[in-house]
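Next comes just one chain, in structure tokens: the form predicted alone.
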Amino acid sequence: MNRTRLDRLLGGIDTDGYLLDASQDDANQLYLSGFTGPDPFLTLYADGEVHVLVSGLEYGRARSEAAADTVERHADYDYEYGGREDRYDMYARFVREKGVESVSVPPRGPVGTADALRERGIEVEVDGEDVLGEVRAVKTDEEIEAIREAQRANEAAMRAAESLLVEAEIAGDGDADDTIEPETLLYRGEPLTSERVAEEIEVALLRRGCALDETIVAGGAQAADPHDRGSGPLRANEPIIVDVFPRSKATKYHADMTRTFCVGEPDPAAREWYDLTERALEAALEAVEPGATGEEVHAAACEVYEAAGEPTFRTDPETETGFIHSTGHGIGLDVHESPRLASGAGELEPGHVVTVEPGLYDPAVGGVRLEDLVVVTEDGHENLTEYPLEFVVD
């Protein structure tokens, strides 16, 4: 946790304290509380320090675990399993024992949490700006070494479905039985899948300490829609988006990563869009650095695109072809946090580590995309990712 920057931002709020009521799956409370409870628990942040309330159940492991100046347990308010409003009651006078008589609360948190506070006399206050938000968004440099892990399983993930492409035959019209259609990729004698190379990045990634709830590897016409996980056999002679964010078990930070391959023969189309995303790619990371916003950043890329005629969402808002995406964004305790690398974007400052992602979609083609994830230095950007760039597999 950046505790500095925590004090500072959350210090410039208008009310006494900063309330969150959620679980580990909320990155903001699992920032500021440092505790992975599977269930919803409260952490208020007031006045410079972090208080953790939990069940009796979770009380042991927080004491140990929670990044928090106080750690209590429902016992200690007289409570473990009454109603819901002996439960309101409880959270009441956790706050108000803290000196608190009104806070801030995140954009999505719970309605009846805010307005049983509210019933018992505390103001609540929505954030709209999303403090935390934006306090997780500059990384400490064990942050930065958490991710650039992740990043590193990330690639090994990223070489075992390479190495499936790689290995795979293209089923011929003499080769294959009547319902293997050619050019169909074949592995090992089978229709080599997306679901089959998405397997084999999910246990490449389990090795590691890292998972993932679900990764891309869309070919042809599928890969035409940036977020289509793809599903059924992989074919020949057109790209295929393999794009995998994983997380680490033990930090919970992600990674994130997308290339585009293609087994056998390109046609000159999609041949030109990787030279084009590539190029697109290289213009975005050098304009990665401090000061620069992510509008610059974006506009980067896009230019590259519009010099060659492909239309983008900066000159052709409608368009469901070509650049239809924004250029990049924030990575960390969630896969899409601030800052954004996009239209109207603001300053990028050291700490900030983000994905830098161009790519060009058709169903005539197929789609492009290449991603890099780099982190924002004092005199520039230091690329997390090292692994190569390299449109046909063979």
The other form holds:
There are 2 protein chains.
Amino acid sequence: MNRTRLDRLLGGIDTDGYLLDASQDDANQLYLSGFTGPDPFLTLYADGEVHVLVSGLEYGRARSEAAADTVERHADYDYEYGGREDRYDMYARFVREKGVESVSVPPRGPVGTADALRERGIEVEVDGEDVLGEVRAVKTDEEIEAIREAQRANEAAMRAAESLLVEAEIAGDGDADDTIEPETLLYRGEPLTSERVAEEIEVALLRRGCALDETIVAGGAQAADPHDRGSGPLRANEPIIVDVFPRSKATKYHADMTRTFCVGEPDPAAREWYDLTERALEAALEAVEPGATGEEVHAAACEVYEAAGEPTFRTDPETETGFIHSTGHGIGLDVHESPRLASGAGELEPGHVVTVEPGLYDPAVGGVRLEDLVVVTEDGHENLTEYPLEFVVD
Amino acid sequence: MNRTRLDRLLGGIDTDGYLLDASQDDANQLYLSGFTGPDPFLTLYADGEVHVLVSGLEYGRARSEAAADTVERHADYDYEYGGREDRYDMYARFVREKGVESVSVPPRGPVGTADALRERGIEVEVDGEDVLGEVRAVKTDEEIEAIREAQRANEAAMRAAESLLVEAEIAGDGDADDTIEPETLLYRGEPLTSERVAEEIEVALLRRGCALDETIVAGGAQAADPHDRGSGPLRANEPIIVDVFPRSKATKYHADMTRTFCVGEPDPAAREWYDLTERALEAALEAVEPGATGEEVHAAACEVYEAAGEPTFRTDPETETGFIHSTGHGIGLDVHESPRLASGAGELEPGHVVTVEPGLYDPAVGGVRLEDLVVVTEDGHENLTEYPLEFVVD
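Form predicted in complex with a further copy of the same chain, following the form predicted alone:
Expanding to the full complex; the earlier chain stays at the top.
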């Protein structure tokens, strides 16, 4: 945690304190408390100190694990297993005993707690700016190391996925029966599916202490929808997007990388898209440095595509083909966080960790996306990604 | 989804509608919308109909996937990538166009949205009763099948864990060097750790389409803390708790099972605890039937322990050893949901799916817990667990 930045940004809020009621699933909570509590608990920042309130069941672990200045338990407020109103009474006392009469809460903080504190005379304001997200956006060296480590695991997973593709055979007309179409990829005699490749990615990550909720392994028309996770048999001669964003179980930090592969012979349109996307990636990466805006990095990618006549949201806000998403996003405890690399996005600072991921999409061609992970440094950026860019694998 | 039950319970609320602003990570949202949206979206229940509002990016998938009566997209309200206030304007219009002037929201719904709707003249009330959780508690046959299927995967994972323990050797004085203590379990020459067993469980689950966030593999004093996930080398001659609660990736429903194993010779105290816990499990299972209360099922387990002189929360609310948790919990889209098997818990109904998991804990002895998964039927219950109860494995 960057305590100086935290004190500067949270010190600037209009209320007496900043209050979180969330479990470790909330990145702000995990960051501010430093505690991996599985159930919602309170963390209050006030007067430069971080205070955590947990149940008796979590107290021992919270005391040893939390980065907070004080850790209290429910029993300190004579609350054991009372009802909801008793619980809110305890929350109000916890807040008041820190000299706090007004708190800021994130927009997605729980309305039940906010209303209950208001009923008990504590002013609750919604922090529409996500101040804690802004604190988290700039990483310490330790956080960058955690992301780098997750990225190493990610590369092992990508190698596992690529190996399946490399080993795959292409079903010919002769092999084809009623169930297997020609050009289907076969792995050990069975059609190679998106699900099978995703499974291999997950196992490789598990073996390296990482987990993930979802992976994208999408070929053909599926790859033309950037949100499609992919399903069913993969085919030769068309681009296959593999996008992996694991989280380290130990540090809770994420990595993120995308490669696009083709087994066999891509058609000329797909080949051109790949080359364009590789140039868009290079152009955007080159633009990443402190002082540059996220909008400028996005523009660098867009310009490569636009010069080639491909639509982007800049040339056509309604387009459903071409470059139809932003160039990247911050990453850390959340897989998507501040800053953005998009129209309207602000200045990059040293310590920002962002993905750079241009791509082209059209159901008629499929999809191509390439994504590296970089950290903004004092004089430019460092690319945390160590994985080659190679389209055709066989 | 049990539509009759939904209409009956949601029809009974005091406001014009029930509003969710959440992603698929929220079980109520997943249940009511039937849509696996990765980002927060709105679902409104009003006048017996379910309405979903998603971004353009999710619209196609939501239309084909959602169980809702209507699916709308942001563009239907002329909203594209506007600011926060524009977004809230859209939300207010979405609600009002359904003839709704007041909504109920769950206690953990986002305060930002609640406040914004209030500013726009829509009354927002917090539903402290978690009506949707009560709807979800009673499962349809399809939901029960999904849980049963996840439980089959869970049993495969438990077998994988048990196999590692069966194969393990016990380090003797002769083997012990500076780093390996006598009685440490060795697997292929290396100390067998909690982490290694958990990894095997996760891989087995992945191979069967399930995922999990956490697993408990805890031996010795670690097992005496029901929330400790376990870490480091496992040892012979002491109880090892293995508690696995996976989620099916396809259906999103959970399973849950705990076994306690011992490699070598348990001491008499641990052996007695195991036998007692097996009897507590049997007694509690026998009590599970429609019309019985969760309190009665809990009492059945407590009575076995209390008769043997072991403390429970009923005999000593302050105890830190003995049976120090409730007997079980409902399970479904959430791993912990309604109903509870605990003091004060209400009547069981056919379709409730609950865990039954008595246990004993004391750092001096360790921990023992046994957990089966059952569904309440018209005339009793069906045990969904097919895994033997066997303490000593070798």
